[in-house]
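Here we start with a single chain on its own, the form predicted on its own, put down as structure tokens.
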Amino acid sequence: MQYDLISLQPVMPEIFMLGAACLVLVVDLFLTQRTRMWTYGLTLATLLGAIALTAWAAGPERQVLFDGSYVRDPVSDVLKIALLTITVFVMVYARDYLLQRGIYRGEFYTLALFASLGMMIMASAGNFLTVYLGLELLALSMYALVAFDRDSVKGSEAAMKYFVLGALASGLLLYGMSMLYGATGTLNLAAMSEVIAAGKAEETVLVFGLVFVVIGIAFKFGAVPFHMWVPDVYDGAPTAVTLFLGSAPKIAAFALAIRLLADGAGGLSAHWSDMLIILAVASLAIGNIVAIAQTNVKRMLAYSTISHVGFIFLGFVAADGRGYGAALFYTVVYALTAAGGFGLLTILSRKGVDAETLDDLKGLNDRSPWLAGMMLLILFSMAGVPPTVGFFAKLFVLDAVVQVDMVWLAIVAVFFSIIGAYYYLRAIKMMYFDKPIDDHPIVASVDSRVAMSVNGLAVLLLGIFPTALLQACRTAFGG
């Protein structure tokens, strides 16, 4: 096949990508601590570009390129202008944070970009080899930068409890995709998954395969009883790599599961259907429960996220095109408030003290009542509290868990989501009702202040009007 630059169209999101991070680095080493703004300029220069490159390509109809190794769909073109938005969220936030700190690096930005491609070329994976390629590429990104505060021993432990575990779910994971390979014959999903409902393949060693896969994919989104790393790394790790760990590469398993799932395994869904219900439950009631008891905001936010992980897999387990589509609007909206939750704890902090601690959000809407409202949506948000987004987005998952018949399990959800709504409220009844303990003001640069209140007002607005993204997630499902 001839490549040229009309052939390649879809593919230019990723190759911009790559050019341009490699370009970031190559600059940096040029560049003095005074000068790093430049970094963080081509940064988000880079990401900006990297959206409207995707959104210049997007397109209702399935291109397929290399064999077959890449798909650029409606669901890539919804996965990755997300996950990029994010991102740029992500690197706003996390330029003070590093500058107070002396790890104002180039390093960081160089590393994000290469996480942010290895979650591109998940969402447009086509065969188990681009998958892991691309999970590969963004799990060693984030394993240095877990481990970017060189001076920090609780950061070093972290990434390598991060590293340790994350390599054994990566290894379970390329284990269950042999199985399929062997089972199948094929490395491509399509391919794979013609050959499932044909039924030319045998079941045992599909299903025996199929365990290994969701067993990985529970890893990755940090589901229980595979969540162990997930509050010590989230605690352990400098904020502004917690803010992007916590974001954007929620959005990557999510791409990682639709395409192993819904795009190479559909034909089994009666088998992991089951599997993400028992896995959903737990983490719903696991992630909940434990997050009542945490002081350490970044823990409670973690076992928060745990919870946050059931809900999407609940949409997987409706197995439809309704289900995939709340679950991706469910995915985009968690990303974005755990993007502006996070993002205020590197706004809290400051030179030698992190707010860390359910006690350093008291008072806060003394000290800033604009931050204290952006924040008080954001919690209502992941507590599903109307009208903000949130609230919305559960109630679409469990209108897709309905329609399938399992009354009972939106029961569930919705009583685990009750028990949650308690820690949020009690951050926030700390941000009104209670004292500041701490007197020092705020201090925050333009750009960081810019992007909560667009956070916060985007949480509130999409709530307002879901129609448009919700639209946009069912339409590339073809719903």
Given for the second form:
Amino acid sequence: MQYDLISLQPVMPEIFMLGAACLVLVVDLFLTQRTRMWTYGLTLATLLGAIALTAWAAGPERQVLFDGSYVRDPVSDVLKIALLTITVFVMVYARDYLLQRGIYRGEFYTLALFASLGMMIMASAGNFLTVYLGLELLALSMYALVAFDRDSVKGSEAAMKYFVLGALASGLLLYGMSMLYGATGTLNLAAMSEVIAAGKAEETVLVFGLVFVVIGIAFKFGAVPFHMWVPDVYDGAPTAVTLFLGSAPKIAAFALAIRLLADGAGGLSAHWSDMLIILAVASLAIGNIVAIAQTNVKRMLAYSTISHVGFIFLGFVAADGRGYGAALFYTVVYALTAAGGFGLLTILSRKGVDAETLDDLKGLNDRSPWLAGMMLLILFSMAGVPPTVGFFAKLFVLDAVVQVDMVWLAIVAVFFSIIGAYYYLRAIKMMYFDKPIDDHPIVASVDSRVAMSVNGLAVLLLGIFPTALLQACRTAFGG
Amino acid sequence: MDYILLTIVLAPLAGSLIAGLFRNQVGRAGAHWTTIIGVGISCALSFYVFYQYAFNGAPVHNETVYTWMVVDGLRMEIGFLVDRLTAMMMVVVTFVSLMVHIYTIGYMAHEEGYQRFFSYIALFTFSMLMLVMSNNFLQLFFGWEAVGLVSYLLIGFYVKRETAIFANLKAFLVNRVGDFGFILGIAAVAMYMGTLDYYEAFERAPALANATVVVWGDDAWSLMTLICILLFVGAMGKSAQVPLHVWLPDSMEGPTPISALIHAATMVTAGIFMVARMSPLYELSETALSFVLIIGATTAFFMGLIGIIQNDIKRVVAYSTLSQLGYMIAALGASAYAAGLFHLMTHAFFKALLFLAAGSVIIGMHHDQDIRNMGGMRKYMPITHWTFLIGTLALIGFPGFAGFFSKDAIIEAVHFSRIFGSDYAYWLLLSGVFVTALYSFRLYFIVFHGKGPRHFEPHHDVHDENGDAEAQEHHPVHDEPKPHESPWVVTVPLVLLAIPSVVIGYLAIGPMLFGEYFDGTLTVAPIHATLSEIDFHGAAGFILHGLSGPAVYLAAAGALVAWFVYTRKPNIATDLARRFSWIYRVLDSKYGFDSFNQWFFAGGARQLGKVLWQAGDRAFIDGAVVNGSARSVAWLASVTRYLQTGYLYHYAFAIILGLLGLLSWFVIR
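Instead of the form predicted on its own shown above, give the structure for the form predicted in complex with the partner chain, please.
Now the full complex is given, and it begins with the chain already shown.
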């Protein structure tokens, strides 16, 4: 096969990312601990470069490369830009934390870059193999990152759990894919969709395979009952890694779902949307209720993630452009707020002390009114209080659900959101009305403070002006 | 033009934010300079815009600045509609605001919260500009609420004074009632016309002129009447019309500069502006016009009567404001929108002048507002005295002064009106002229003539010959110096406001009422064209014509009676008060609106609230629902958290169970 350079334009971001990640890997070998700033700088440059290339290659049309293995369309553009932007925030927040822990090593950045590359591949996947390739690239990097602080017993345990359960889920996903391949005779998602639409495949086999695929997706999102790993891994991993794990990969999980379910198995939406309803309601219920009993912030945010996944699934339940758009909006917004929330925890952590329990939030307003204000916005957004963007995220998803006449589902979602509001408000109450337990001054570098401010204000501004992001998300699905 | 308009709106906001958020950094002087510069820029540009529209015939500017969101085809936008009506309002708002800003430097010189005050009044200017420059109902509502908010904050400016807190709560609650109607009206516009944009709504309105809706039971109501009356309920709240007027007299608890700016010149006229802006809608409903006319005339006459017996200098002026607002509203009801707006403009100048002059007197009296303690102030405060006299003459409609033209035009227009209630309105408005002159000159004579001021008299007699039998308490002789004229920052605005109070009527009546100034802005159905029935041959001719009508003589009679009763024979007033004590009591209790509201609405709401609180909230919601559900959620949470055992094989087992569950449900079923 012959390729000229210009026909590779759509895939340029990935090629650049791969090259740059290798470059960072090599450059880092020659750096000492004092000059590691270069790795950090190069990583940010790589991410920003990839964003620029994605924007350069973006367009309203759908481009297919490598015999359908690779797809570039508006959805992938939005997903990639979002996940890379979130990763930039993550890298900025993480540096202080890594320095204080003595784990400021080049591998963190290389692994993060490869994980991002995996996510980008998932976003552009055109067939099962590419999906799986991206997924495993992400997952393997993540397993290593969770165990990054290798002297930490908790971290190693978390990595072990994550790896074993992740392997199990990957196995289930692969099995499901093989069933679908068996039924349709193709690995290509677009072709598979046609075969299903034409009714040429055995429905029982399709549904059988679909169950496994949905479980694979649910595991990646952390939906109930495939959520058990989430709190343990979030809690055990170094906070900087939790920050990464809890934010950008949600966008990748969205990519996984949209490629497999909407692109590939769109003809089976009647089946998978029923499955997602069960998972969504269970996630909303378990996530919100169990979060209340947590005293550890990381675990609380982990359960909060589970409940947000429920909302994202609700967007899929509608199974139309409006629903996908709402789910995408929700995912991006959630990733942004999660990055801010965990980012604050990394800022609050000091040498030898991880900010982990809710007590660490107490009296934050006395210690730093500005950071407390930013955290307030982020928590409000998670709870869905206007005018923060979290309100609109919930509103659009609920709107999509109501539009397909599933009012009861919207009511259930709102009901559990009310329960969920309790623990966000409790955290806010602690920040503003309780006396600080830890009164050490907060040490944070300028870049992480700036990132925190941008992050918090973005949550507010996107809430006041949601149109641009919403348009991007809706037009991606032709809505 | 876009940038100019944006600057006009945003400059006061910027000043407000700087003075408010950085109050410690900028200090007192910094606060007044930033806000004055902000409002000054805005004022200068407003004059430029006005010049463009009034003299250069600039085309109507109707542009959207920002689209906030689009929901089901309903566009929610921020945009500016600037035509001659808007241009006039902009000039009035920014000019009076600028005068008040300057004046405040002197008035608030020794007060706490100096920066806060400047921040609020600049914020008010921003809000009011947003209101008048809006091109859609949503932004109108934003401005409407924003000015209400700032008004609330400023009435309660002295946050530690009980009465001020009571007054601002009252203003807030009464305005809630009005705003409830207002937002229902906007909702009706959005629902039946499918747009929030003024021009689109005006275009679609004629098609709906005969549409009816069923709101309650089986009665079909005319849609336009419903919309217009609902919107007018909002105007009744904001422009203090009976029976939603009760908050305005109490709002005098706020510092005097804001009484002048918000509660006389600008905010309270928002209702008049709104109705005039909506003239294409109101013209479609004669019922709504009658309603407007009757409410306005009632307010004009009966509120003026109360002004006669008030003893607080600011309250007298406040009741006068109520009465004048009634005149404007009545003009709108008679479809003489231009006359209403004209009176709005002249009133803004002379009433701001009266308030600021009253404030100057209050400064001289060391913040004593009781007119029974005043007297003879003309000797001590000459500039204040003369400007106050000019304001009074303008208010009562002395021929040639600003108020003469606007008030006479209104009375004439109502005379020519033929809609239901116009006779009633005509007689009330005409009698109102006498009442206006009476209370105005009563105030003038008591404050500036006669003996006094009481605190400064060397040999003070409790039962002085002013015959004020009520004043029983003994005022100790003060050692304070005699009252003296206020500083220049106070008197300069007085003089600057006195000028338009005299000349603006003469200059503007031709173009505004009988010329082409409002062409294309206001809509008047031919059948309602009351203004065009007035013979107009120039402003001088209008004065001559006025001399042949009853209004001028009524005003003169009122002034004469005031002179006779309050300077020559003060005993008459007390005699009358004693002999007709029931009338006095009715007026003193302000027709019982306040007591009724206190008893029925406030008391009733508290009773109802108590019942709901005891039975509904404490027993059912708190006990069963909130605490009950909170307890059960907490219990559930504490139980389910134990599912998270930490054992890997449990987790894997959960995954397998989930798989089996889904498989059996979806495949085997």
